[in-house]
Structures are given as structure tokens and as C-alpha cells.
Amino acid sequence: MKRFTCGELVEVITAYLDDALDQPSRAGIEVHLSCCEDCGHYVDQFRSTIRALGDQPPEKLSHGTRERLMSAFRSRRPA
């Protein structure tokens, strides 16, 4: 198992969340998180950030562009 300081742990959170760490590192992170409340808070902040990023307002094609594209698709070949 690899040991992490808090300062090291904060740099591998994305790799940890993506399950891209080797097994000793993963185990080290899990042990660290099980006993370090501070890093737990930081990881929670990171997760909240990721969640909030997925909540951006939706974008939309203008009606005119959508119509133009539908008609381009229609005229692609004779129906």
C-alpha cells in the first residue's frame, strides 16, 4: 500500500474518482480517507464541484438553424 500525505492526496483525486490508480495507490487513498476527516471534506468539495458543473443551463440551436438542418437532411436524397 502506498502512503499519501494530505498534500499528495489532493492531487490524485481525479485519478482516484476515475479509477485510474494502481491498486496500492487506491488502497492508500482509501485508508487515508477512512481516518482523515479533512481530506474527506476536500473530496466532498471536489464531488460537489463536479456535480455543480453538470448543472449548467442548457443551450439550444436557434429555430432557424434547426429548420435549415432538417431541410438539408430531407433534401439529402429524394424521399
Partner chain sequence: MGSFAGSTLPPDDIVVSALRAGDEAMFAALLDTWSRGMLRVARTYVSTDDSAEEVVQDTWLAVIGAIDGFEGRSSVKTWVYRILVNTAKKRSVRESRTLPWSALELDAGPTVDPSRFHGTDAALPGSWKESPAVWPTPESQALAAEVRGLIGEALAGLPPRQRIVITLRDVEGCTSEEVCEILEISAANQRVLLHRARAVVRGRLEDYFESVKQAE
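Predicted model only: the values in this text are computed from it and were never measured. In this text, the rigid core denotes the largest set of C-alpha atoms whose superposition between the two forms falls within 1.5 Å. Numbering follows the first chain given and starts at 1. First, how it differs from the form predicted alone.
A displacement of 2 angstroms or greater separates the C-alpha positions of residue 69 between these two forms, with the rigid core held in common.
What about the form predicted alone, after the form predicted together with its partner chain?
The next block holds one chain only.
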């Protein structure tokens, strides 16, 4: 099992929260979190931010903005 430093945990936190790490890495993160209060707070804040942003209603674009974006996407499409 890999032992993680605080800096390494920050680098993989999104993969950890997305459950995208292999089991040994995940176990290493959980061991680190069990003994590092600062990283525990960091992960809690990250989860709170994700929950807050995930509850936002989708933003609707004006017709003009949508048309400009679609035009930009179409012009970038390879021929």
C-alpha cells in the first residue's frame, strides 16, 4: 500500500472522490486521512463544495449566446 503525503493527497483528491483510484491507492489515502486532521478538513471542504455546486440549477443561455457558441463550435469542426 502506498503511503501518501499531504501534497500527494491534494494531487489525487478528485480521483479519490470519483472512486477512480485502484484499491491500494484508495487504502493509502484512507490511512492518511485517518491520521491527518488537516487533510480530513480539506476532503470535507471539497465534498461540501461539490454538493453546493451540484445543487445549482442549470444556467440557461440566451438565444443569441447559444447561436454564437454553436457557430463557434461548427467553425472548429474538422472538414
